[in-house]
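Single chain ahead, by itself, as structure tokens, in the form predicted on its own.
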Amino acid sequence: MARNYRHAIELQKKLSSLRRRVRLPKPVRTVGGADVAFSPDGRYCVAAVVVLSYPGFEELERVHSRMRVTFPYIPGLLSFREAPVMVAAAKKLSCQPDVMLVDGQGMAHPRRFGLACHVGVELGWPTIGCAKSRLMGTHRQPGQRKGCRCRLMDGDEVIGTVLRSREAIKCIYVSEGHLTELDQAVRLVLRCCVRYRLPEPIRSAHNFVTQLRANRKVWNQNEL
């Protein structure tokens, strides 16, 4: 748990060095999304993993969990928000998906640790970072067609990547998590997003906390 703003930082520097690439070593079979909402006062988090069977998206599991927010708003900190109350949902699940794609960035963070790489490291799971904004970089803008993608770069090193997901519509922001690697997490991303900007397990994760977030029993109840 980071302490404040100096220990956060010092806590992904830390972290940053346990993140690894690889390719997945195994075909995917399943995919998990992760997104987080926060209750109207804003004294309370709560996260929703789903995870679907793939290529076929249909759903198998759905999980939650509920927090209080400890630490503020801080760009480029974001993860010591988001990523225990993520962490505690994805430990509620009966079985880990092959991948987890998160709503958030991933190496494309000033430390090369955003939520993705944060939740990956603490779960030991594979994670794809998809963001809809950019936190840092520059890039080309992709051709408009479906598919279209350019690289995200900081300086000289490739960070990410710019991806096109739905024809003549924002790019989204795809970079590594952690137990992934770029190439092949651009493809899979590629692969979910079949009607939508957004790749259908986070689509699925955004829905299911969106609906969360309207029902007040669960910012009424004890905390977990």
Second form
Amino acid sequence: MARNYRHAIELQKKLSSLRRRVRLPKPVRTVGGADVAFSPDGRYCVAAVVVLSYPGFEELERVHSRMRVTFPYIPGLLSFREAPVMVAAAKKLSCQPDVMLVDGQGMAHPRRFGLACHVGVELGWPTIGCAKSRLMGTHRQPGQRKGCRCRLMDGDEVIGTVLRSREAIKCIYVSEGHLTELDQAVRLVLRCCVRYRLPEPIRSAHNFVTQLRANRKVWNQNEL
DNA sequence: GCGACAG
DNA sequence: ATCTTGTCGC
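Just the form predicted on its own so far, so send over the form predicted in complex with the DNA.
Entire complex below, previous chain first.
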């Protein structure tokens, strides 16, 4: 898809016009989580997508997909490396989740088109970006109590929310993906943070992808 | 030119 | 992301 660095940036600008900012239409009953891991030699990647009930977080379904790595990691262009496998895995689900949490930024991106936006637009699904660290933007430090938050800014534009998902831990970065709205996204993500720093759907996807990575059979299959 | 920089 | 050991704290 993306030939090179420059082409990828133009593609982001083009695709970003397809992103929509709307509130979720109905009460959330299922939440998806997506994450990616790489083979020991770095030539292949595997994506995991899980769907949990909400609230309750019972696992309803899990799928995965493997693919050859075709793009290097470049800050700002992560989606060209991870979106393809993530989308391929998500398409294997028998039932679309009401909203999907993606391990990376959404709008908190130089061209407002991080991994969560890219995956959301390609699937046509509501997505939320939930990153473990900052890509860009400035912010004050939220209070130490769970639920404390500060706006993530790029100049005078709000691009996301820095959220304390548990007491006294490093904050997470929440931003709009596709078909979602920031305040609603932050409330949902916070409710998904039951006992750990990361929301349950992302933790489940991460645990799954970690066990897949350790499974030799996952990497020993032939090319399709 | 220098530093920053999701996973 | 991945490579790596012990270690501090609840």
